[in-house]
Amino acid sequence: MSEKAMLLSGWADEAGVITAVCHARPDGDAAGCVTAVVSYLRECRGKDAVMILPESVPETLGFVFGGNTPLTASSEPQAARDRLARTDLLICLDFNTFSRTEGLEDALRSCPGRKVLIDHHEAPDIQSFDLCFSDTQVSSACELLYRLLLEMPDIRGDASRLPALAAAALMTGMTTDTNNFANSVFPGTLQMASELLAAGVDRKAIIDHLYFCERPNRLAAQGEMLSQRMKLLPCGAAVTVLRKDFFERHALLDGETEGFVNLPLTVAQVRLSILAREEDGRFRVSVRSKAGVSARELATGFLHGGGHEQASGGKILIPEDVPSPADAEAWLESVTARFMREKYSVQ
């Protein structure tokens, strides 16, 4: 057990009342962190634990919670402040800096308890937090944390002895992050996904809930995404923008263009997708890239972001980068051209 494993279960141990809490707009990895270290704290040490989200997850991802009601800060602003207000121990996953909490970002910083880090994103805020756990050569915040789960005394490196729910819910964050292990997989995740499978997880059950439960309403929008509102450009991009009406016409649930901006990275020439969704007041930005190209430069560069070196976000402000949402389109594309021609040499 390492030194820093050790510290983190005696805190934990001491701790009368311990919050998880991840990113804004959670993903299938944050979903499945704060489920899985809530679930063993509870199951395995007996402990006050809650998940605290800044906001829910797409519906296509509820399962992962396995009937247990995350306390949703954008739903509950109030009961979320009153939580952190009396937490001692306080587990953030899946975020560098509390920034990417958005609207919690103050709570968090006040919280009087005891701040741990689990992630595996560049550049962590390290002076934010009592104790860091950063890895970025994991396939996952999940990846991170499984590997921690397996220090504390109650595991003793046996994924069998996780409760069921952490080990699902872990499978499940690995598995989104690395698209199915399209990227992102180092030989740890794939030892991870066979210790979890021969602990007994429905990787078929998981496989299902994510890519085969979905509406013929996005199914539908993404045929028009990929006929109509992608544009394949000479310099080896693809750029999408999704305008509101896009999202009315299909009658889009929250998080159902999950996974969209992949696609264009089928295609043999693409090495960077870029995909911008309008909300109120500006675009929200996912940049994916094949190997050889940084997504997280063009999205530090241009877009406010930042990420994973093939994997990263950003936004388009409006008035700051463009006058207007029509505007959005034609900055992007100029915007991705030079990025592509002023490092790589790509015209």
Given for the second form:
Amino acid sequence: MSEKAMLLSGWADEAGVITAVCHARPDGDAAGCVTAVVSYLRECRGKDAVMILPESVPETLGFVFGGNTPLTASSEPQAARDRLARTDLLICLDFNTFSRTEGLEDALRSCPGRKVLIDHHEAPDIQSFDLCFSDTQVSSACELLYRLLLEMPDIRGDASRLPALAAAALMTGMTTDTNNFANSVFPGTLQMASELLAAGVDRKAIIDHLYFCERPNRLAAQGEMLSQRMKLLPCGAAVTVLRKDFFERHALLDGETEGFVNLPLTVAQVRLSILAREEDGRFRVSVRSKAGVSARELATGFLHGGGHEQASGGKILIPEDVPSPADAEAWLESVTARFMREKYSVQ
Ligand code: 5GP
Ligand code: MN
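Starting from the form predicted alone above, please write out the structure of the form predicted together with guanosine-5'-monophosphate (5GP).
Let's see the whole complex now, leading with the same chain.
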């Protein structure tokens, strides 16, 4: 057992109230790792452990929580604040700075308990935490947490000792963050998958939930996006802007455009895909790239965001970046073309 894992284990023993938290707009990795750590702490250590999500997850991801209901700060802000104010041990997962939790940032910073970070993004804000487990050479926060849980004295390297819910949640988060083993797969990722499978995780059920439970609306929206909204630029980038009317026309639910940004990358000459979704007063932007082009540099340099080398995100602000939503597409195309020209010398 590493010294850091021992320290964390001791802090868990000492803590009365433990809270796990992830980033805003939680994805499969975020929801998976908060579920797994809370399930482990409750079932194996008998702790009072609760997960707080800054916002709810898309309906299709709800299965990951099993019987455990998270406390969602956007719908129960006071309950979330009260819990954080009496938390002895705060476990922060799948984000590198408190600002990624958006509305929860202040409450997290002022939490009186010890603060632990378990994350796989670059440049963690280590000053804000008492203990950091940070590694970018893993598929997901779930993979990093899996390694850490295996070190715990009651698990002792045997994945079959993990609660079934924790094991399934870890498999889920790893699966979504790798886009089902398409990106960020390391030897340890496959080892984790193998061990969890051997421990009895029902991977088929997870895949069914994640990829075979869509509504037809999503498919129709994908058709419109690919045939009418996506612009292939000569510089090897694809730019897609989805305005509010698009979401209304297809009656899309929260999170139903998840994965759309990956589609343009199936085209050979596309090395960078940017997808902007209109919200009130801004656009949320997802950026994905093939090796050799940095999604992160585009997100950091132009979109008030960041993330991983090949998968990043950010925002287009109105009126700071563009005077009105109607101007977003032209602006994004010109910023992207400039980025590709200046950074990679392509016209
Ligand atoms: P997605 O496109 O799936 O929303 O985000 C992909 C990745 O980009 C996330 O896992 C996260 O690392 C990063 N990311 C997304 N949005 C933001 C943002 O607003 N700020 C920063 N710093 N990173 C972001
Ligand atoms: Mn992640």
